[in-house]
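Take a look at this one chain, the form predicted on its own, written out in structure tokens.
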Amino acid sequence: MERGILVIGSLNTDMVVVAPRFPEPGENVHGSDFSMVAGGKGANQAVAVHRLGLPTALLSCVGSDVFGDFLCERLRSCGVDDSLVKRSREVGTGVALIVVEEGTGNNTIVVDPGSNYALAPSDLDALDGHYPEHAAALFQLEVPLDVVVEGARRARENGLLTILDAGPPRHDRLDVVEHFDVVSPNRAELAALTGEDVGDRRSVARACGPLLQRGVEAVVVKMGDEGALLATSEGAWQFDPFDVEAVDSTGAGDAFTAGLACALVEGREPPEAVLFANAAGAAAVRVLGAQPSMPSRSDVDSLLDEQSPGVRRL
């Protein structure tokens, strides 16, 4: 049986509305197309891994409420094993309030983590029988940091590749990365982690240095409409973006990181893995909503067949 990817992370109910533009403070802007969709970086990435063709299981926590029921049902309907999802009686399910700007697909997001912060290091014991079935463990920063750090340590002890999507920003906690083989922040998250300037591409490459010095083997920076950047001990490479019509950027970073994890588990070298991840992120912006936008393998392969974005060494 093909070994899969363990995902340890968040589950949220996303409340999404489309607006002609983002409101100024105190301003009321009329929106449209309200929807309630399953989200959370952990769940999004687990769904994406499954759609990209690898087995996955998600360790997470929801409340004992209708939102928790909704999220677990959505996971099952997407083919993701939800048997490791904990139900809290003390804290409600996490919720994200998302405004998508019509025309650009850009978004603003406010998250109440709720039960995501009820996940504890002791809950990692549930993974003990699952490590042999998986080749990698994928984490984000929407759950307590002690869960992330201890979870990565245990996964690495069990021989799994450890990958961190470094979002959302958790300021100046470089120690978090020490048990990770691969770290993938966006530009703002890289700045928050390192305190370094990230103005242009070369400064982004330099800002990856503190992470590499902590033992991370590869830093992959998600740069939105500028593509992506890969930094290793051997140097840095810029990957141009795919040319797609953006509808909603919500979840694009999650599709990117899941694509990166899948490609690495399949044995692709880092530059090829970043190209695959870049295509996965680009495919996601073409669909409204987080989990609904997670791409299939055919979505990604089609983009790779149609376009060949440039790659150059910095």
Ligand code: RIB
Contents of the next structure:
Amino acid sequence: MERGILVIGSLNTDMVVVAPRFPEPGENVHGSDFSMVAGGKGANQAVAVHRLGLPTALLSCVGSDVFGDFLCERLRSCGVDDSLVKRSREVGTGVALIVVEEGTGNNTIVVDPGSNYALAPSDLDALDGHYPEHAAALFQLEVPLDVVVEGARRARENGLLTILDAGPPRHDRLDVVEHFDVVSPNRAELAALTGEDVGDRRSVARACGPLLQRGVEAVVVKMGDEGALLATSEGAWQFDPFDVEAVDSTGAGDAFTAGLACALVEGREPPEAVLFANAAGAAAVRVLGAQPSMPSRSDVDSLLDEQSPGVRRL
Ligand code: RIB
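Right, and the form predicted together with this ligand of this protein, after the form predicted on its own?
Up next: the whole complex, starting with the chain shown before.
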């Protein structure tokens, strides 16, 4: 039986508005195209894993409200099992307020984590019995850190590859990475974790050093429209970006990390896995909304057939 990827993470209702530009503090900008979309880094990654063709299960927490119903229904309609999604009676479902800038696809996001912070280490007991079906466990930093640390510890104990998407930024918690084989931050998240300068590619590569020193085998930095960077104990490589029309970058990092996890579970070597992840992230940028933009296997394969962005050793 093909083993899948266990995802332990967040579910949010994303309230999305498109605007011609981001407002200045105190300014009111006329937007358009409001939509309520299923999101949350954990759920986005579980949906992406499923669309990329690997089995997945999501441990998460929503509130006992209409938003929780909406998110669970969306998961099921995407084919992702919601039986490990807990319901909090005390706290409402997490919400993300998202503004997408027309023309660039850049976004700003404010998250109220709500019930995502009601997930507790004891909820990890629900995973007992699920480990043998999975080859890897995928985490983000949108749920309490004690859940992330204990979850990764248990996943490792059960022989799973542990992968951390280091978003959203968490300052001064470099210790968390010790529990992971692979860590994938974006630039801002890498700077938050390490306190290092990430101004240019060489400094990004240098900033991966503290993670490698703490036992991480591969650091894969998501660089947005500059592509990606892979750092291992053998050196660092720059991956140029795919050329796509950017509609909305929301969730592109989630598609990237899910693609990376799938490729590693399928046995690809890190450089090949980063290329696949880079294509998955680029495919997601072309569609508005987080979960709606998670790419299928054929979306990613088509981009890989059409384009061959350069790879250089730094
Ligand atoms: O990574 C994108 C996600 O971040 C959005 O779906 C939003 O919910 C926030 O958590």
